[in-house]
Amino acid sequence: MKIVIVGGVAGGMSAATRMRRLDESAEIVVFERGHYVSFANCGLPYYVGGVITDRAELLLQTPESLRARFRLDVRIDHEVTGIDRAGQTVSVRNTLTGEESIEGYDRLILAAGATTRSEPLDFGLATHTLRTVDDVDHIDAVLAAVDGSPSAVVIGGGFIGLEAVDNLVHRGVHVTLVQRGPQILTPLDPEMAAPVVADLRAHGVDVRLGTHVVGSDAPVDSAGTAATGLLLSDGSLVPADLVIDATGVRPDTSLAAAAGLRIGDSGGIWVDETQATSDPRIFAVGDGALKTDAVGGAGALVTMAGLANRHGRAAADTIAGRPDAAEPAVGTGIVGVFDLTVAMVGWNEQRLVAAGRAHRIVHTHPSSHAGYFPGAEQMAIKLLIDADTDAILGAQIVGGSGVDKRIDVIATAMAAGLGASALSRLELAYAPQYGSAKDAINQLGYVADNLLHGTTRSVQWHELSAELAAGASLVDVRTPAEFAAGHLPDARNLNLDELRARHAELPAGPLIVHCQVGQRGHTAARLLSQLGHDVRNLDGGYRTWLAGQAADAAVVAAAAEVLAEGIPV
């Protein structure tokens, strides 16, 4: 059997090496249009920042090493330009010589990945994406050629954009981050993204939300020196020796579409549970192929390296006669940004609202490990729960150490079909330097269980204004010192420890109680409800409300920018 694979990075090479392990007799040909195969693309930003110092560490394999170990015929600098499904051949062009050839196949695997979302940006400045080894070589050369302290503009506040920002700052570059929308990291909900923006600005990053690049200019400063920069839609000019386009990617479906293969509604190549396309002799894996979304059940684009590797292996298994149905994707992701780790899985609140799906929300702010042990760092966790079934629909975590462990536990619970309340019953490893006797995951489960059984009722930060306007009264149960340091408008302070004796002083009608992060608020709500009050707890407390206000301010500023351009909102 002859297998031809288009694309030689994560999904393609995973398929090729798995295929060889299963079938020594197969002829396996890999075409890669770039100059490198099986390179560590997730490590590229860290080479730019100098965290990874040896460029060779990024090059995991070469055509020569793959031939020696796996007897693979890997042809770099070769682009597949067309598929003849009837003749079972592909057209190939050598990108260095222009020579064209035809290659036959018994089975074809498309692993071309994704391409940039838009046409290449041309501002008359050094502009690059951050997706290939060539990209980092060019970026490194531009920065090395700058006299003095270089400046860079990063366009796009997604995963790659934030990794670029972090590493450029680590290298000593002054960075402006330009994000067209009102928040960075759109998989997060606004109140979860706000702390990330604050951390970026604390590290000297000039964050411009609700803004985009409109052109470039080369004015002369007061000393008569030419300065190169980018013009932004807010009217400002920002310095830029280098521009990194991190505006996102789209699935590369050009070959599949031209060959008449089915393209899914989300824009990726349709595949069945074995990674086969609408042509059973052709398979698709990686960023260009659809995955089944675990929350919604429909086809979705999930561009994660782990899934690309897993599905490359699955395609090889199917071709070798041992098909194994792919598991639905929960979309687990993580990124480090300076002092923070940001992770997410499943759907966010905005997506659930847009889909009209009933849900409950839990915000907590636990420590990474026991608070009395040195080095504990606070996390902000948001858990989204199906209101009817208690199923976990998604989660977001922002914090320092311990974030990666907790998001993986939640992702595992989702894959296993555990309900949110079941998180309270997980037996997790505990020692004070690693966690708490009531782990952060267990705490989420306790709150979820209280909501499920009506033990507590909550109000979200973005619902508070409407509830107060409808006649509810707000009670801050923190200490007077905490209240004096900052409090919500119109809140009345009544310390939790005095609440039992003084509850008669509270106004009649619905009450909303809150503390700093929600735990004392829950205690107050339980106490007051048993004393006859109609009471709910502000979920996540004052800390979540503050993050929400910061997010709202960013949305207002972005809307003003859009209106200034005359575009209806």
Second form
There are 2 protein chains.
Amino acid sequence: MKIVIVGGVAGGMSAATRMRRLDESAEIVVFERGHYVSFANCGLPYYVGGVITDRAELLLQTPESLRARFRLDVRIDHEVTGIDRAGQTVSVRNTLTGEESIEGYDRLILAAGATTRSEPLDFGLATHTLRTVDDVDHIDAVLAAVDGSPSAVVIGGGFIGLEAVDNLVHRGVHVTLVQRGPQILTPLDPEMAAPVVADLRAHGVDVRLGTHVVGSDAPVDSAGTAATGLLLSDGSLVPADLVIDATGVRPDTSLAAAAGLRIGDSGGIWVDETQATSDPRIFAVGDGALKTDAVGGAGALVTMAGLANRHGRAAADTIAGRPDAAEPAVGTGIVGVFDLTVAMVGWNEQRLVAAGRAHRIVHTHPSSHAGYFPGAEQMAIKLLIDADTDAILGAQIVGGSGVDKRIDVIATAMAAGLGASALSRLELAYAPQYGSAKDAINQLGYVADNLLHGTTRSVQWHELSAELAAGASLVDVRTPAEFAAGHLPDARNLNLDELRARHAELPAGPLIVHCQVGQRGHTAARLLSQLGHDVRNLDGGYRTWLAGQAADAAVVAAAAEVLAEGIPV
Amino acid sequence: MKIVIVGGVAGGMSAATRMRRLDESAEIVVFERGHYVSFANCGLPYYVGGVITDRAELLLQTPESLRARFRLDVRIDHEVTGIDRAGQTVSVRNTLTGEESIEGYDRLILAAGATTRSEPLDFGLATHTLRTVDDVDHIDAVLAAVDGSPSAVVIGGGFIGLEAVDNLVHRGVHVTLVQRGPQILTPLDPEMAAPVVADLRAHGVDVRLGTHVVGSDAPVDSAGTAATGLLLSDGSLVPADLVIDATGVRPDTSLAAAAGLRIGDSGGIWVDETQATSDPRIFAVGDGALKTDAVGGAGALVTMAGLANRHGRAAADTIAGRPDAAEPAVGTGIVGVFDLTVAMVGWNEQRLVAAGRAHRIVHTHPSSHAGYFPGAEQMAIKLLIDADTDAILGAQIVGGSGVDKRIDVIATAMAAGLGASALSRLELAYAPQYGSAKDAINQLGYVADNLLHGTTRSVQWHELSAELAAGASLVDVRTPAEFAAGHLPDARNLNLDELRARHAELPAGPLIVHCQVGQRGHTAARLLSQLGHDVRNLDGGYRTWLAGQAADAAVVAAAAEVLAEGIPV
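Switch from the form predicted on its own to the form predicted together with a further copy of the same chain and give that structure.
After this comes the whole thing, all chains and molecules, with the earlier chain placed first.
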């Protein structure tokens, strides 16, 4: 059995090493078009930032180490240029010598990953991606060549873009982040992304939302030194010794498409649950292959390293005669930006709304651990729940310590099919430095359970204006001191602890109550409801509403800028 | 409806507040025999240690705040002394005035928790427990009265005992930890507990295993100052300005038993899945009530704050006419000791062996996050798997950062009924500062999957001697440098990367291979197996074996000491 693998990083290398452990006699050839195999691509931004200082740390394996341990025939600087499915061969080009050759296969695994989404932009300035060891070397060289304090423009506020921003700032670079749409981190809903923008700005990043690059200029500054800059759609010129293109990736399907393999509507290589393509002798894994999405079903693009590794291993299992069907993907992701951790799984509200999926929403702001123990940090959590089945459809978390733990627990519950209410019953490890007796996750479950049973009814931040316009009255049940420090327009203040005695003072008609984060609001809503009022709780309280306003303001400001330029968002 | 609740901390107060939110009209009376309600009992050791400095932080609620917000009638310093089930009354004694009274109820909730397990020990020295705010004040007073550097003896190396040790050392106290059995932290297996003892000793704690207190002495030191000390079963005298009794707790069932309520074999109050006792008008929750154990079934004692809170809330739900059946408890626990975090869930190996449950075992030593990112810490994980069903039966983790996350994911998977192999398919959040593309949890799943399918066969550290005696040969596949730095007796060294070429040099007959942590050993076992050898992998590698030896040494030393005294362990 001869197995040829195209791509020698996450998915390809997992397939190759598992294949060898299962079949000592197989001939295994890995073609990698780059100069490195099995490198730590998720570590590249941190090498740029000087957080990872030893370049050798990034290079997990070499062709030599893989030959010694796994008897793999790894050929770097070799690009596979075509597949002859009938003849079961691939054509290969040595990118250093230009030499062409033909390699036969019994089974072929495509693990070439993704390529940058955008066509190369012609700014008159070279742009850099951040996907390979070579990219990092180029970026390093550009920054090292700058006299004084360098400046950079990062285009695209997704995961890689934000990691680039964080690391460039860490290295002392002045950074402008340019985001074409009104919001960074589009897997988040706007009220969850807004605090991240605020944090970027607090760290000196010049964030431009609803903006794009329209050209470049090379003005001469007052000292007579040649500087370089990019022209943005808002008419401004921003300094740019370095331009990083982080506008996203698309599956690299060129080989598969040219060979007539089935390509899905969303642009990835179609595979069945054993990673086989439409040709049963050819398999595909990683960012280039389609996944089945746990919420949306088959044909999805989910570009995560963990899935690439897992499916690479599964393809080897299938080839070795022990097929291991892939689970639907929940798409767990995480990114660290300065002191924030941002994590998500599943679908967001915008996507559910667009798909017409009936859902319930929970916003909470729990502590990372018991509030009475030093160092507790508040996080914001949003949970999306199937309105018909109570299934968990997605979650988003923004905060400091403990965010990664909570998203992993939710991802596990979601994958296991636990309902949102069942989160209340999870036994999570509690000592005061690690969590709470009613952990953040349990609290989500309790709110979900109250919504499920109609014990609580809630209003979302973006529904509030319409509700008030329709005649509802807003009651802020926080203390007078909290109210005085900042409150919602049109809110009247009546402290929760006086509500029982003074509720008759409230206006007739529908009431919306709120507190700081939603918990006292729930107690108020239960009390007023039993006292005969028609009452709902503002989900997530003042904090979520504030974040929503910030998001709205960003949308409004971005739209205004774009409209002033006459360019559609 | 009048509800009387006995006990005003975790379970009782959760019941009271939930009851109010569900029923504004109910009369709710809470009797608490102590002087404080709803205090942070899990924070008490950290107040002793000066980690929590503001005493007010520990006092989460007062009778006044609970009256204002929830219209609760909370009576502190009131002890319930009897239940008249026929008359539906309780007798109550004011512990300050001695005044006796009778209180009627429609529903009664028993949430009095646990009491110390041991009979008061007569050492001639006062012992202190660490369960109430008063306890903390007493300990504080004792330590403050010592001239110079105080010394303490902590009796019992369980969760509270270790938190006491950690916090006393943090406060500058010299601590001796006395453990009657051969091992601290008995929810762990010995090879998992041994590194904790090493860490305690590295922090200057005098750990005495297999030892108990036999009396006290009050010698006069060289300066003529009166000192106090405890005599131990090993004949030594240890200094003890303070003695903390952390020998464990037992359910406080005195009230229930006197009233003729059903008590389970293991000593807790019997309840059904809605928390009702054998009298349908009386409920019990928290440390005093029995739980259904996820591994062992009904009638278990699981004393965790999270369960107390959850079941308190559930009792209120039941009383309000919306019963919420309790899930079986998995018993997740965690404790921080100096720089270590120790966590566990479910059953350990010793308990499974004692119960005759067929099981598989996995030991791993993964990184807290990607090894190429700074700050990764190694942890030790042990997973127990049902040999018939692949169900997760338990887990133990000892390490630094990331331990709490991994135990929570395993506890969630276990509660949701995911098999051990399914851990390989979980999508856990990966960026290099948070985890690995193949996370510690995924790795456990892969090993479990390999055991399930017979792809790997393993040998446990405590089985090795017998296997070698029966004729197996031991092959260390680490590098010669690793071998030279320390190796197993009787092992021959043959580096994994040379194994393919030199395997013919290995002796005929069964082979046991091992590496540092088990991963290279697995690759070696796969290779040798395909080359025709009868081979198994030493589970957890050299590290687990070393930890096992340390545990064995502790057992041996402790047994020797105890035998020398003629006292059974």
